[in-house]
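The form predicted on its own is given below as one chain in C-alpha cells.
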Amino acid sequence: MSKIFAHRGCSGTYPENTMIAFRKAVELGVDGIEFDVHLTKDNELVIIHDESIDRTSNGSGLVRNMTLAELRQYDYSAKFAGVYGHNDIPTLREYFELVKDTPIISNIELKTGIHEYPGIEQAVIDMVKAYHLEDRVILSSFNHYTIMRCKAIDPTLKCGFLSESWLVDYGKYTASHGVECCHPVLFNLIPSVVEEMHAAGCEINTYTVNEEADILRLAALGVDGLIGNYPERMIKLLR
C-alpha cells in the first residue's frame, strides 16, 4: 500500500509548514509529513517553503537575511491569516520534538536550489542523529549536489532525487548515484516511467497528489508514497 506523506503537514487546511498543520497531520495518523528546510543568518534551520517571507507572512524579506528572532517578527499563516492565530515560523528542532516518538518518517526537502547555504547539509543530518532518527528520515532535494553532499556525509541515510522534469531513466541515474529514491513530480508517473525507477531498485515518492483521481491511479501502479496537501483524502480511498 502507498504511504500517505502531508505536504508541509496538512496545508491544504491548516497554513503550510507551521506546528499547526504538522500536529494536525500527527493526528491524522500519516505515514510521513514533507517539509522544506533553510538556513536562518543566525544558523538556525527553519521550515519554510519559499526563499523570502513574503508570500506565507506578512513581512518582507530573505530568509538567509535574518535572524531567527527576526524572522519571528510576523505571522506565517498565509492564506489562513486570522484563522488559527498567530504561526510562527517553526525550527527543525521543534518539528522534531514533536515526531520524535512517533512511527512518523520525515521527508526533508533541502531548500538549496536557489541558495545554497554552505553548511546545511551537515546541520541538519547532526540534528536528525541528535534525535536518533537516522531510519525514519528522507532528504530530498532539487538540487542533486545537495543529496550527494549527504551522502558523503553519511551513505547510510535515505535520500531522493526530486525532479519536476521528464528524465530519461530516472531510476537508472538515481541508483547509480547510491540515492534511494525518485521524487518525480505525479504528472510524469505513467506506468513505464514507474516500471523503469522499480527495475532500477528505488523507491517512488511522488507530489502533489490532492485529486481524487490521482490518488487511486498512482496508489494503483504501486507508487511507494504519495505527498498531497490533503491527506485525510487519501486516509479515506486508501485505507
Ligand code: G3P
The other form holds:
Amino acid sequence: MSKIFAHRGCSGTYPENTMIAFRKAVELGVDGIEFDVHLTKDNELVIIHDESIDRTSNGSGLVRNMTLAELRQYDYSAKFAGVYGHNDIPTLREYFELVKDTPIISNIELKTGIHEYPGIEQAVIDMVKAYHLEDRVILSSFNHYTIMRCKAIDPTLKCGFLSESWLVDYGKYTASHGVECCHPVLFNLIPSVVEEMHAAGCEINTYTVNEEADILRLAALGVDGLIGNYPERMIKLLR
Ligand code: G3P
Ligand code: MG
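Previous: the form predicted on its own; requested now: the form predicted in complex with the ligand:
Whole complex next, starting from this chain.
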C-alpha cells in the first residue's frame, strides 16, 4: 500500500510549510510529512519553500540574509492571508516538537539548489539525533552532493535523490551511491521506470500527487510513497 505524505503539510487547504498545515496532517493520520528547510543568517533551520520570503509572506528578502528574529516579523499565511490568523515561519525544532511522539515519517527536503548553505547537512542531522528521530526521517534534495554529504555524516540515515528529469537508470544511479530512495516527479513514473527503480532495490516516493487519476494510477503501479497537497483526498481514495 502506498504511503501518504502531506506535501509542505496540508498545503492545499492551509498555508504551506506552517505549523497549522503540519498539525492538520498529524490530525488526518498521514504516514508522512514533506517540508523544505533553509538556513538563516544566524544559523537557524527554518521551514519554507523558497530562498526568499516574498511569495509566502508579507515581507521581502532572502532567508539567508535575515536572522530568525527578523524573519519572525512577518506573516507566512501566503494565499490564506487573514483566513487562519498569523502564521510564523516554523523552525525545524518546533516541527520536531510536534511529531516527536507520533509515528509520522518526516521527509526533510534540504533546499540547497541555489544557495548551498554550508553546514546545513550537519545541522539537520544533529537536530534529527537530538530528537531521536533517526528511524523516522528521509533526507532528500535536488542537490545530490548534499545527499552525499549527509551519507558521509551518517550512512544509516535514509536518503532520497530528487529529480524532475527523465534520468536513465535512475534506480541504478541511486543505489550505486548508497542512497535508498528515488524521489521523481510523478510524470516520469511509467511502468518501466517504476520497475527499474524497484529492481535496483530503491523505494520510490513521488511528488506532487494531487489529482484523483494520478493518485489511483500511481498507487496501482505500486509506488511506495505519494507526496501531495491534499492528503485527505489520498486517504479517501486509498484507505
Ligand atoms: O520533495 C518533493 C517536492 O517537494 C519537491 O519539489 O519544489 O515542491 O519542493 P518542491
Ligand atoms: Mg519540497
